[in-house]
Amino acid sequence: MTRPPFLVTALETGIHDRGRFDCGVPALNRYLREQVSQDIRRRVAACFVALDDSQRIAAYYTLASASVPLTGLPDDLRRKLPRYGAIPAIRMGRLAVDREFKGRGLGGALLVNAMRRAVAAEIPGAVMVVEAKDPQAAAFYRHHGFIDLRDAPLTLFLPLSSLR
C-alpha cells in the first residue's frame, strides 16, 4: 500500500515553515507568510496546508464563514431556501499551489478536501462560495461545478446539498 503524496492538515504556525512557499503570486505568498497567523488567532479564517514527505508546504487554502445574498442565486435554488435576505455560506478565501508542485492536480485535490470539510462542518452553510482572482481561476472553479453568482462573474458558488 502506498502512502498519499501529500498530507492535508490544519496549519500550525509554530511548526510548519511558511518561508519557502512561492506560488508566483506575491499577495498569496505574503498572506501565508505574514497574515494567516493573525486570521487564525482572531478566528476569521482556518488555513489548511498540503505537506510533502519532508513536511514542506506544497499548497494551502483557507475557509471562513460568510453569507451570500439570496437574490444572487438562481431561481431554482432560491425556491428551496428560506426567504432570508442572505444565506449562510462557507467561503474558500484563498487557494494556492507552490510553483514546484504545480501540474500535479493538487489544486483540484485541495478543492475536494475543502468541499468535504464544508459538508462535514458543524456550523452549517448552504453553499460554498469563492471569489476568483481572474477569469482563468473562475474557469478552474467552473470546471469543478461552481456556478456564477448573479451579477458577479468572478464570484462563484456551489450548493453544498449537491455534495452530500
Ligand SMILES: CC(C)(COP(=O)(O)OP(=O)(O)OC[C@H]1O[C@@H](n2cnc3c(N)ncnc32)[C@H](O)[C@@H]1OP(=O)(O)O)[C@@H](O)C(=O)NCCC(=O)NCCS
Second form
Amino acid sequence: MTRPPFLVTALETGIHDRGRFDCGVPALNRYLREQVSQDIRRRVAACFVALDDSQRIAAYYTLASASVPLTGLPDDLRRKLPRYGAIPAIRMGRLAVDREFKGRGLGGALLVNAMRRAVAAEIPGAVMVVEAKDPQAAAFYRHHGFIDLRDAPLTLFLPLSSLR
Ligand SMILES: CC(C)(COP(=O)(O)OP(=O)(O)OC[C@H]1O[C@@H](n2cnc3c(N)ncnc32)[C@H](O)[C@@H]1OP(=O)(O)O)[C@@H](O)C(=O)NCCC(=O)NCCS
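If the structure you just shared is the form predicted alone, then what does the corresponding form predicted together with the named molecule look like?
Once more the chain from above appears, this time first in line as the rest of the complex follows.
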C-alpha cells in the first residue's frame, strides 16, 4: 500500500474528522460529512476509513448486506448456486479516496480490505456487488476483476467463494 502506512478501521463519528475529506465528488464528501452517522445508527451501512499517521481520513468505504438476482449472474456461476430468485451479497455502496492520496494504490488496497472483511463475515454473501457512479468508476472495478451484472448498467459483482 502507498506510504505513509494507513490504518483501516471502523469510522468513529465522534472522533474522526470528516470535515476535511475531499475526494472531488461533492456527493461522496457530503455523504461522509452528513449522512453516514445516521446510516450506521440505523444499521443501513457500516463505514470503514483509512487513517494516515496524523489520523486524517485518506479514504473511506461502506458495506451493507444486499441481494442480487440470480438471472444477473453468468451461466457458469449460476449453475453452482441454488435456484433461489436472489442470492445474498455484500454491497460496497461507496468507495472514495481523498484527492491528496489518489493514484497511489489506496483505492485498490481498500477494495482488497473490503473483500477480506466480506469473506470473513459470519453472515455470508456469495458475491460482492458495487454500483459504479459512472463509466470511469466501472472501469476501476473491472480493472480489479469485477464483472458486469446482466441487465443492470453500472452494477458489477465479484464472486466471493473463489476468494476463500
Ligand atoms: C476510483 C478511486 C476510488 C480510485 O482510487 P485510487 O487510490 O486513486 O486508485 P489506485 O491508485 O488504488 O488504483 C489502483 C489500480 O486501479 C487503476 N485505476 C484507477 N482508476 C481507474 C479507472 N478509472 N479505470 C481503470 N483503472 C483504474 C490504477 O491504474 C491502478 O492500477 P494498477 O494496480 O494496475 O497499477 C478514486 O479515484 C476516487 O475516489 N474517485 C472518486 C470517487 C469514485 O469514483 N468512487 C468509485 C466508486 S462510486
